[in-house]
Every structure is written in structure tokens, then in C-alpha cells.
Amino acid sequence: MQTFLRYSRKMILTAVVVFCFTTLILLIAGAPPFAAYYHIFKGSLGSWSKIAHVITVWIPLTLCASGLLYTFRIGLWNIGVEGQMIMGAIFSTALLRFGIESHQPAVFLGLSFFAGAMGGGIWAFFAGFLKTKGGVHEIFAGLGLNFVAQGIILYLIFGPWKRPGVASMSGTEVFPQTLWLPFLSTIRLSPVGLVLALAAVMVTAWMLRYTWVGLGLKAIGKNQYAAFLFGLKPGRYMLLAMAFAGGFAGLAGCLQVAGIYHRLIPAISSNYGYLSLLVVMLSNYNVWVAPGVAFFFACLNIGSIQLPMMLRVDSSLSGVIQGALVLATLAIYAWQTRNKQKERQN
């Protein structure tokens, strides 16, 4: 209970700091702050169709955040989640292309999820291998692999998978509707993606709390040298955590291809991988809080689209709010930690 109260106080203090900072930015820009907040709210939750758009953003954010919880639990900064999502989309696209001429497109559509998870998992495994065997820090390995993944997707779109007769930034040729995930026609939301995101949260919560995998990840994250003395192998657990994270990110990439765009485009990840890092940090690495933070970020992304039309304010304001949230959280955490250290010294 005390932990919950401390976390609640920190969140309230963070919200107040971010609200004041964002309001100041809006005033400097000459925009009415409360009108901006109103249009963000109305643009994200003002109708069922807008809520559906928010959920379509929430799904990949939640999937990537669920995967990142494994790597953060063991103390790894999986910056490469963006590239893992891209590779999941590429692997899924490769499989779906085989399904175009098949008489059983539903089978290929189902297998595309396994292909996406495999693509993301393999890409994450490369980063983990560089970390455990080559001594390369996971941040540098992940960033490097992100650039490679982006290069691969551009090569495929403008090369072997280009649209007949033309190479375009709009992506590959659209898949036939038989290779689209089923969706609710009124709000164009795929129930499959929603079920996968909810299942990812439940599975992650169970894995981290009740299994030997979760216990091993936590032990190594706290002190990998002590864990090694007790018989745990940190390198093996790091590779396992990276594979889980990449698998979930790859699933998010698959959903972007089969459920949203129905083709492969250069910006298939929509920077959801990087944004999911902020989601996990802001949720204090809590599996039950992360979906709520992801929903809030999704509302900001969708709601901010209204700002240029209604107030002539750039939609990048949502990025300002998201960045301010994380910086305020880190600053408040550092301030609280410093106060605790002073109390112990006194």
C-alpha cells in the first residue's frame, strides 16, 4: 500500500510539472492552452471511430512495451526494439507474398504471426549475441541494427518487392483482402490485434511473476555476479530476454502489415518501438501500469492531429508532452533518491 501511495504521489507531481511546462510552451507559441488540451481530448476520445484509431496505436505500443519488460527486468536497454518491429514486418510480408497465389490465404495469414515473431526475435538475438559474446553494449548494437533494418526495408520496397512498373515511398503493392486481418467494419478495428495485445500483457505478467524465467531475470538484473554464483547463467538469460522482446515487437510489425497498412511501407514501425521505451520507463517498469501509459500516449498521438487544423499548432506538441513526461519522471525520481540518501546520512 505504501508503495502504491508513493507511486501515486510521484505520478501526480509529474503530471503537475508536465502540465505547467506544456502550458508555458503553448503560451510562448501564442496558442490557448486549455483549447489545445480540449482538442487533443476531443480528437482522441470524441467518437467511437476516434477511440478505434487510438486503440490501433495502443496495440503495437502495448506489444512492444510488454516485450521490453523482459529486457528491462534483466537490466538491458533494448534500444533495438524499433528494428525488431521492422524485421517482424519484413518477415510477415515475405510470407504473405507467398499466400497471394495460394488457395489457402487464411493459412498464410495465420503463419504470418509466427514469421513476424521469428523475424523480431532473430534480430533481437543478434543484438543479444553481440552483447554476450562480443562485449558490444546493447544500446550501440540495437541502434546499429535499427539502421540496418531500415536499410533492408528500403532496399526491398525499391528493389525486389517494388510495385509493378514503379518504385514508390507508398510501399509495396497492397495485398488482396483475403490476406487482411478481419476487422469490425464500423470502426475498422481488428479484434485479433486487440486480443494479442491483451494476451501479451497477461502472459508477461504471469511469466515475470510466477515462472523460473521471471525469477532468473530478476535475480540477474539485481546482481548478475551473485546470480552466477548461485548457478544462473546471465548470458543465456540475456539472450532469452532479448528473444522475448524481439518476438513481441515482431508481432507488432506483423499487425502493422496485415491489419493496418496491408502492405509494407518505409515507415511501417511509425516509431512505436522508440515510443514504447518511454511507455515502459514512465510506467516504472510495471506490467499493469504500462498499458494505461500506452493508452495515454496513443491518445496524444491521435488527438494532436487536430491541433494544426483547429489552432494552427504543430502536431509535434504530443512529442513535447511525451518527452516532458519522461524527463519530469526521471528528475523527480533522482530528487527523491537524493533525499533518501540525505536522510540515511543524517
Second form
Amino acid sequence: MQTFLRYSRKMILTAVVVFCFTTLILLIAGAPPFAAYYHIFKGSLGSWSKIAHVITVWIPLTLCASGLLYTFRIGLWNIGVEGQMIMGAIFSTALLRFGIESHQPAVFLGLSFFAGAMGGGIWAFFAGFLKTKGGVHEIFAGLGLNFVAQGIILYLIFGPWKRPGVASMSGTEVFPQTLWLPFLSTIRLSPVGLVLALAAVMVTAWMLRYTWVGLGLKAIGKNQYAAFLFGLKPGRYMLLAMAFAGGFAGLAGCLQVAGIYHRLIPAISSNYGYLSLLVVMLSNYNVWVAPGVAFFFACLNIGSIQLPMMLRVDSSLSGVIQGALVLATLAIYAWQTRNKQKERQN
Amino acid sequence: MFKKMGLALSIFFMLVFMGFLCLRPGFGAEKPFQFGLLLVGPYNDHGWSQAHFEAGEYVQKKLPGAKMIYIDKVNPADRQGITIPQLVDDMVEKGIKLIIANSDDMKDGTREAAKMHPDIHFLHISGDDVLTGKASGNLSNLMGRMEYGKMMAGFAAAMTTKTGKIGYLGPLINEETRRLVASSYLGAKYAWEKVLKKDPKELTFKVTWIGFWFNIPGVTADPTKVAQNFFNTGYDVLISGIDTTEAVVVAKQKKQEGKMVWAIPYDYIGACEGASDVCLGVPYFNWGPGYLEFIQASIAGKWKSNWIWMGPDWKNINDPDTSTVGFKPGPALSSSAKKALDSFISDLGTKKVNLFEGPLYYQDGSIFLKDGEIATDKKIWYMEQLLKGMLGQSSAK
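Same protein, different form: I have the form predicted alone, so give me the form predicted in complex with the partner chain.
Expanding to the full complex; the earlier chain stays at the top.
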């Protein structure tokens, strides 16, 4: 109870800080702050179809966040999650391309999930391999691989996978509807994606809490050398964690292709990888809080589109709010630790 | 202390929030006809999107009962994770009855959205879904015959160039951009050979494509660098085919460095503003009359799925109420060139000159138009390659 109270107090404090900060920004920008909040709220939760849009953003965010929980647990900064999502999208597009002429599109659609997870997994494995065998810090390896993935996707769209007679960064030809992920037509939401995201959260929670793998990850994350002395092999666990993170991110990439855009576009990852890093940090690496934070971020992303439409304010405000949230959380955390230290000193 | 204040503050804000929810605008007596406009670029880009935005404002002025709701920068790079069908869902919830999608890039999304909202009217600019039979009955296509505008641009460029080298800053490669570059080339070639009576071999016409309608850092080639490269390699007139104004901006810089260079922007009537010493003129779209026609048809219940290719009004190509395509001569165009251009425009209008007349050959030497053959609309619309004599890529490698 005590911890819960402390936690909620912290959250309210963060919210107030962020609220004041964004209100100030809006006032400086000359926009009515309350109207802006109202439009973001109404634009994200104001109708069933809006909520469905929010969920379509929530799905990839949650998938990536679930994957990142493994790597954060073992103390790895998997910033390459963005590239892993892109590679997942590329692998599943490659597979779906085989399905265009086929009579069993559903088979290819199903296989594309595996392809996506594999693409992301392989890409993450590279970063993990460089870390464990080459001693390259995972942030540099991840960032480098993000650039490579971006290069590959541009090359494919402008080159081998171009539309006939066209050279454009718009994207590849749209897949026939048989290769689209089935969706509820009224609200344009794919139940498959929703189930996958929920399953990812469950599996992650179970893995991290109740299995040897989870325990191993935690032990190594807390103290690599102690864990090593206990007979755990940090290298192997790191590769495993990376593979999980990459797999989930790749799955998110696959859903972007098969469920949202129905083709490959340069911005297929929509920066959800980077955003999910913020989600996980803001949720304090808690598997049950992360989906909630992801939902809030998704609301901001979808709702903020109302700002340019209704108020002529740039929608990048949502990015400001998200960034301010993370900074405020970190600031409050630092402030509390300092206070604790002072108390101890006294 | 802090705890209490935080609590009080959050309760206060929650109350305010709920107050807003209650303050929904009442459903008033007479509702205006709302139309939505999806712009691919910024509404003030001095190019493609601004031309559309101002056409929307034109409609509001002409039809007092009409109200525009627009959203700009609708492309996956600027608005990540937002799709056309999502935006359409939202606009329909706002009570919008007709939606204009202004970019080639929105083709698939618009088609998908139109299928899902059969009772809403869609106007996709520059598309051909009606021609190809992929459109549902509530979707129409509108385009301007910019081929004429581009011929005038090419003509003005050839009349001006001192080095005989004309550059074209191309967007992405598709049928639309191929026919527009080819038209510029035909206009330049006509001026060079028929008016100036110069040797055809001394005219160089080259296109470089950036990969999209405007600069997306890290994704497309940088149009500023492409433009600089043209001017640094002896090209002294640059025709723009992209949505934004890099060509005139770079030309102006080069002029200030002491180079004799010129540029011809594209799309928007005001694109020469601020670059008067290098701007030879601008071929522009005037979407107002086209918008008005479709919106009036929608209001009157006379909507039909149509593919419309509206041309200039040859009586006055710069008439804002009748001409969809115009050419506004720029301050840097010499008076002799302007005189020649005027007579060229009048010859185009009277059909005395038709540049899409055979023999014309594709870049690989195959026949585009046989001797004496006059191209049909479809043949021009679906040009497969650039023309013989032009430098640059016809399609992706």
C-alpha cells in the first residue's frame, strides 16, 4: 500500500510538471491550451473508430516494449530495436511477395509472421554477437545496424521491389487484399495484431517472473561477474535476450506491413522502436505498466493529429509531451534519490 | 505541502477537462457543406500544396455555404503512423461530405478509403483510378493539362540559355513526371530549332530525379545539392518539377555569387516571389475552377465518377475563374523572349502548333508517334519512356 501511494504520488507530480510545461509551450506558441488538450482527448478516445486507431498504434509499441523488457532486464540498451522492426518488415514483405500469385494466401500471411520475427531476431542477434564476441557496445552496434536497415529498405523500394515503370520513394506496390491481415471493417482494427500484442505481454511477464531464463537475465543484469561465478553464461543470455527483443520488434514490423500499410514504405517503422524505448523507461521497466504507458503514448500520437486540423498547431506537440514526460520522470527520480541521500547524511 | 498542492491542482485540471467535454458545440440550425482537403506538403510550401490550399479558399469564397477543413504534411515521413484511411474516418466523423486528396502518393489510401465510405465523395488529384477501372463510383480524378505549362517553361528556358544546357529537377519517376519532363523538352526543342534556328546538337536537356515530390532528408536525393550540381556543371537554366522551391532558391544564391543563371519553379502562381532576378516565370495550377465544379456537383446531387483533365483557357490562360493551367512570366524573362513566348502560346491555343505530333521517338529509339501521328490523351498520359534527345533515366534501373 505504501509503495502504491508513493508511486501514484510520483505519477501525479510528474503529470503536473509535464502539464505545466506543455501548457507553457502552447501559450508561447499562441494556442489555446485547454482546447488543445480537449482535441487530443477527443481525437484519441472520442469514438470507437478513434480508439481502434489508437490500438493500431498501441500494438507495435507494446510488442517492441515487451521485447525491450528482456534486454533492459539483462542491462542491455537495445537501441537497435528500430532497425529490428524494419528488418522484420522487410523479411515479411519478401515472404508476402511470394504469396501474390499463390492460391493459398493465408499460408503466406501466416508464414510472414515467422519471417518478420526471424528478420528482427537475426538483426538483433548481429548486435548481440558484436557485443559479446566483438566487444562493440550494443548502442553503437544497434545504431549502426539501424542505418544499415534503413539503407536496405531504401534500396529495395527504389530498386528490386519498385513498382513497374516507377522509381519512387512512395513505397512498393500494394498487396492484393487476400494478403492483408483480416480486420474488422467498421473500425479498421486487426484482431490478430491485438491478440499477438496481448500474448507478448503475457509471455514476457511469465518469462521474466517465473522461468529460469527470467531469473538468469535478472541475475546477470544485477551483477554480471557474480552471475558468471554462479555458472551462468552472460554471453548466451545476452544473445537470447537480444533475440527475444528482435523477434518481437520484427513481429511489429510484420504487422505494420500486413496490417497497416499493406506494402513496404521507407518510414515503415514510424519511429515506434525509439518511442518504445521511452515507453519502457517511463514505465520503470515494469511489464504491467508498459502497456498502459504505450496506450497513453498511442493516444497522444493519434489525438495530436487534431491539432493541425482544428487549431492550426503543429502536431509535434505530442512529441514534446512524450519527451517532457520522460525528462520529468528522470528529474523527479534524481530529485528523490538526492533527497534520500541527504536524509541519510543527516 | 507539495502533496496537497499536487492533489488540488490535478482535481482542478480534471474538472476543467470535464467542463470542456460538456461544452460540445450544439447542433445548430443550418450546417455548411464541409469538404476536406488532404495536402501532401505544408500548406505554405510556395508550390504544389499551396496551390491546392488556395483553391480550397477560392471555393469558400465562391460558395458561401462551403467550409474547408484541411490537414497538411500528409505523408508517412512527416506524420508517422497516420494513414489516409484513418484521416478519412476522422473527417467523416466531423461531418465532411467530400474529400480531396492532393497527391499521387495518396492513390492507394484514397482508393481504400473510398471503398469503405461509399456515401462520401472523393476527388483524387493526378490519379487515374477511374481510367483503370479500379475506382469505386464515389471516386473521381482531376488533373490539369500541365503539359502546356511545361512546354511554355521549356520554351522560355531555351530562349534564355546561353550555354545551351537546360536542367530539370525531377521528382520521382512515373507516367505523370515522364510526360511533364518530355513536354518541357519539346517546348525547349521547338524554341531552339524553330524560333532561334540553332543547331539541335547544341541543345542539352537533362533530368535528374530526387526520388520523391519533395526533400525527405536521408530518403531522397537532396534537391538543393542536385540544383547546385546542375549550375556547377554548366547548366544555366533549371526547370523545377518538384513540389517545393529549391530550384529558384539555389539559382538566386548562384546569381549572387555572380553566375548568370535562371530558374523556372513550378505549381504555384506566387513561386517567383523573392527571386525576381532569376525567375523566368512559373507554370502553375489553378485548381479553383476544378474544385468548384466537383463540389457543386456533389452538393446538387449530380456527382459522377469522372476522370477529368482540365486545360488552360486559351482566351486567357491566366484567368483565375476559367483556366486550370497558366503560365506567369517572371521578371527575369527578356522582352524579346516574352514576345516569342506570347506568340508560341497563341499558336498552341489555335492548334497551329502541336508538339505531340510524330515523328517522335522514345529514348531507346523505339517509336512513340509515327510520322504525322497526333498523340491521343491516353498516349500522352501513359508515356512509357522519356524522348530521344533527352538525358536522364526513363525508369528505375
